[in-house]
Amino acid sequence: MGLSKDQIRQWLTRVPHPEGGDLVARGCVVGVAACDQHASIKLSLVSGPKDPDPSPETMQSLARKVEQVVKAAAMASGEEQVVLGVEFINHAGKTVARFGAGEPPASEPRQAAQPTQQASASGIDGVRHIIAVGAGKGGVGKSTVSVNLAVGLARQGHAVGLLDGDIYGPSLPTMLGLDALDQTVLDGALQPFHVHGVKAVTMGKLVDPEKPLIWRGPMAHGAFTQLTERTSWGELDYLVIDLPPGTGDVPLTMAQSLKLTGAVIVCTPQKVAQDDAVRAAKMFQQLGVEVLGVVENMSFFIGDDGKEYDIFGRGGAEKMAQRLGLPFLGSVPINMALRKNSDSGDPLGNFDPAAAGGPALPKALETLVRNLEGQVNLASLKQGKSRPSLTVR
């Protein structure tokens, strides 16, 4: 059904003010907006031009208590993936902090906005949204993440990409299961793959599947250029490019070519791969990339016996994407399922309870994707793609 605004006022009657009462009694509420499961709420806690703006602790703390209450109503009246943005204002009406959807944190200082490596980054003609998947180090699983987001994406019925830009380390070859299928090239472009319901194309499949790929920084541009200007990917709806890990050439490359409509951030729960995964963040908002949101891989390990082992911690990126005021995508946990599905092939099997060793994992990734897509049509209401839908009930 949808969130209403006057559902949303309701709900933060139930927010207390910092000096008493609630924010709808003191008057706090200035603005509602609302379209589908994606709410914005505008607040502002000063009564005239002489009173100061409220500290930057006080607004996220206060942000923090309308997000809990708004998304635990929202849920108890049906509505689980709620994406929510919250903004304070002054006595002129000047933004002075925004959280949610990808807004930095208020204790980060704001810069005037400078050109980017993105303003002069065209689209591919007839793909509407490309998201990069990318992470600070290797070995979080981040192929294993675009993999199922693409896959994952066609199942919700869109038509999608997905481009192995990881030139050095390709692994679509295995995790599609190409092993046995020919590159073909027709009028001098790039064939894509049609395989569990995706478009794909991967530089495993264009050079020795056993020859290391030693090249320079320019090598490595040219090559990425190849592939998503020289590829017939026709109309889509999403492309999905797998990065290599880190923050060098091919991301560079990528964002200068490529208008992005944003960008997600693979991490495991350690520590070590936060702080890689806090690079790459930064890397692409430097860029002018939204970032749609963090992921936390390998969660949480299920076993044979059906238990759940934290192995690395479970929790480290989802506190991670909420002290950078970045969205928290999901969780996908490992198990036994993840790894046969992944080295034969067979990413379809992840989504089917039976083939993934029970429903946990496709519950994972279901819930990754529709996260995914409230995120995808929230940066493209700010980017001006599209508008809100209106329905008269």
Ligand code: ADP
The other form holds:
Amino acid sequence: MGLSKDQIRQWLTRVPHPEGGDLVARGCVVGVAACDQHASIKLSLVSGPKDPDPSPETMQSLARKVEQVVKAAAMASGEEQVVLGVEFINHAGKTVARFGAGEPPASEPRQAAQPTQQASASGIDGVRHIIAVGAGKGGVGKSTVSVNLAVGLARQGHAVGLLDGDIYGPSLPTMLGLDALDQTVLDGALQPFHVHGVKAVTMGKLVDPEKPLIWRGPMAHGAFTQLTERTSWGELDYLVIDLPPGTGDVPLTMAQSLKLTGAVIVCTPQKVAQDDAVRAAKMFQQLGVEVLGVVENMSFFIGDDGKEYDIFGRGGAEKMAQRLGLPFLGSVPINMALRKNSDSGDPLGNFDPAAAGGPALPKALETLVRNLEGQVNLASLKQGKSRPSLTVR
Ligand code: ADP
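Right, the form predicted alone is done, so what does the form predicted together with this ligand look like?
Next comes the full complex, this chain leading.
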């Protein structure tokens, strides 16, 4: 049968909070992701910026209780082997401790990737997780979502790289505001641009932006390999790759040439976009790449009257995800500020209600990032990148 996140949330109502009530009623359950026998649970025990972080002992004992309760409930519902990861975040959303995912209990926030055995699990030294962002069609907002996921993950305290793999029409120079910056190469290695909290590399800074980029398959692959392998990424928690659109030779070879943790598929709500997104999802699955989730972009529009207009048929991509049994990561509204911030190279503005046309966009992006983190944790557990220590027999 497998676990479901709703079921786990329900079970977590049985775990008492150290100061009374239960974890769910106290609002401590920030996120749950589940698939088959794997589950990842994100908890927060602080309610305000002034609250101190809980002690390592408190977190450890709570993680144990969560394990016991989920274990007992899972066994009662016929699940034999459950692999569980429990993570605690602080008020700023940064991870302060992980249990059960091969991570030792931590009392300090992890600011950057730790060089562990997981470091080269991705195939690039020092990079823990590679996430490819793909789309069945061009123009659905794949680059926009890649940029905002990367910046959003960095805002959570992760060390993040962003690679513009869309070698035919690189958008990162504009979206990240790289126009005035020069590409540097040191000892034959590309030095990524350090912008908006992420390390970014794009073909757009290596070629004449006015010339069309015409690549044949093997050339495209060679260029992509050089961008990934000949860049001084350093230690990264996440490398987000903006793939070229479609299911042709180039995205396929790129997706195949790296050990991806998984792929994110961006789709607009219309039926025609969904059909292409289904093809993209199947391409990843055929390559053995896990689909971490679907993002519905341009989901709805909020007018000046404050009303929400479902221009393209809101919910279409979510239904498609449900139909295919894929996780749904969330929706991004059509937002004029998002388009303006992208054109002016200011992605951080999308996370600030004053520059994002209100709180709807920052909220939507933060939800996406949180859900993606959950799915990545889950995928790592499933792929055995982390050694589960909370194994239920
Ligand atoms: P793709 O990478 O799929 O080709 P882009 O991310 O380049 O698509 O987006 C195409 C255009 O649409 C860009 O100008 C971008 O700023 C704009 N755009 C994307 N998503 C949104 C949105 N949710 N609201 C407003 N404009 C958007």
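Rigid core (definition): largest C-alpha set, two forms, superposition within 1.5 Å. Numbering follows the first chain given and starts at 1. Note that the structure is predicted; figures quoted are calculated from it, not measured.
Leu287: CA moves less than 2 Å between the two forms after rigid-core fitting. When two forms of a protein are overlaid on their rigid core, residues whose CA moves 2 Å or more are considered shifted, and Asp187 is not one of them between the two forms. Relative to the superposed rigid core, Arg230 undergoes a CA displacement smaller than 2 Å between the two forms.
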